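Take a look at this single chain, the form predicted alone, given in structure tokens.
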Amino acid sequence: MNTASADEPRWLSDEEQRTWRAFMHATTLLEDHLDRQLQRDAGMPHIYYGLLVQLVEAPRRRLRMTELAMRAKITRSRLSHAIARLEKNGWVRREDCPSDKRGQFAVLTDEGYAVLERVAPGHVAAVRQALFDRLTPEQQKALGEAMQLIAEGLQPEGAGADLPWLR
């Protein structure tokens, strides 16, 4: 019988601690690996690449800034800074929203599209080499299911949700 009081922390078991540390170790190394590849090949961090991908997949290669922040899972402030850097490179431009004077769109330029076309093959190879080539199809499926479950649990719906794109 567990005699721990409700006020005591639920400490991680040894196995949970090993899993947690392996997760943190792997995700930190993976993000660094992808960042270095993109810095080397395109002079941009991984987060900027992700923003360009979101735009290329959007209708007319454009998204409202608030929608882009939500899809990228980043704060509006961080997005604004990133878009400013991407604008400076000529890869993105901002357009005012005609229906909302305060709203803006981020739009992928032809130059930004060309950068994605040039860099995507190397990025996909880096992702495949670092992640998918190391896992069996069953492990890939289990990883995808676990990450989806975790992401869903961290995105509560309703008023008062403390999510990055709402800050």
Second form
There are 2 protein chains.
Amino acid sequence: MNTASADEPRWLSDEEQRTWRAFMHATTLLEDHLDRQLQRDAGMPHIYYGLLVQLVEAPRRRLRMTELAMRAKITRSRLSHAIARLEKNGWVRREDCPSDKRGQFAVLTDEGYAVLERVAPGHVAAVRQALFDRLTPEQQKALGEAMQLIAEGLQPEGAGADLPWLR
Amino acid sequence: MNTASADEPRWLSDEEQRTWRAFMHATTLLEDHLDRQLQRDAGMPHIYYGLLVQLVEAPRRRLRMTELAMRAKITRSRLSHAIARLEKNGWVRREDCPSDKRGQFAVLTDEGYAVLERVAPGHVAAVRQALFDRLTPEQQKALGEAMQLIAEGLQPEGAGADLPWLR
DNA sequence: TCAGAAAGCTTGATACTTCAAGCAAAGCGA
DNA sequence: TCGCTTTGCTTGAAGTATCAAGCTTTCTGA
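Now that we've seen the form predicted alone, could you pull up the form predicted together with the DNA?
And the full complex, kicking off with our chain again.
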């Protein structure tokens, strides 16, 4: 009827295996490294730091919860918990959305801004040391392009296609 | 005395920013994707699956805890908890090391092997679809090389340099 | 051969993530 | 304007991660 290869999954070649393992090793080691660095210097994990960064870059240092979740690539649930924690630290505050009573803004506080200011240099240094300092500009470019393609393929369908707040 | 740039951290350029964000987005989306896929099909997170894979590739389907932790790039503590969980599932069993009474082997059981057999095709397919199917061979090669370099830089000093069990 | 240091692994507490379920407000068709 | 669906966000429980502390066994050097 058909050849064996029809049911047999296409296993990874040796070369693909190496690529895939290098990928996993690099990403787990790097995430761990940054998590530790930020936990030590800022008392929060890498992803929480990323939330503060998103906020500081947003107009009026605030973002709707859903929008923030999308930008940070995490679920709303996870974001709710995370913001609750950051709120306890006094680094973020919630504000009601005037035009939609269901809505909430996450707002970066002055304390939050101060933490960012204090911690950002060390974080950038860590990223440089782990990533950019080890790659030639060509390698950086290639890496960025590959990652861009991978991210696009995994993006939830039409993510951010029509957020009302973005007009 | 010195120029401003001496204290001012070297922030990321726009291009570097893009690379770095693509990196983070791709890695978080991919990890989430694989975690969900495996949680759904195998009832375990991606990293636990990786432990089983390490075991199935090892001679006699067993590995010392420390060795396994190193290969999987996780701490011993994390591994202890993980193996405890996998043991509950009946997929792994612990065995005392005869030559070192402190030592433990993690051993893949037949049930564990069966799970792997059942689940591996879907997992490979997911990895292909998310990563390899989207990249040209050149891009794959470049990605692998970059990741290799990054991983090397983050590897704990002389990791695995002298494990007695490896002679 | 013996004391102290190191290795191998585990434990428990606390923090974080995930999932499913839930509530309230907004949108929408009849 | 009424009922139903969708959207926005939160909650609680269960699973997993991390850190520091701990136990036992082995190694080391005097």
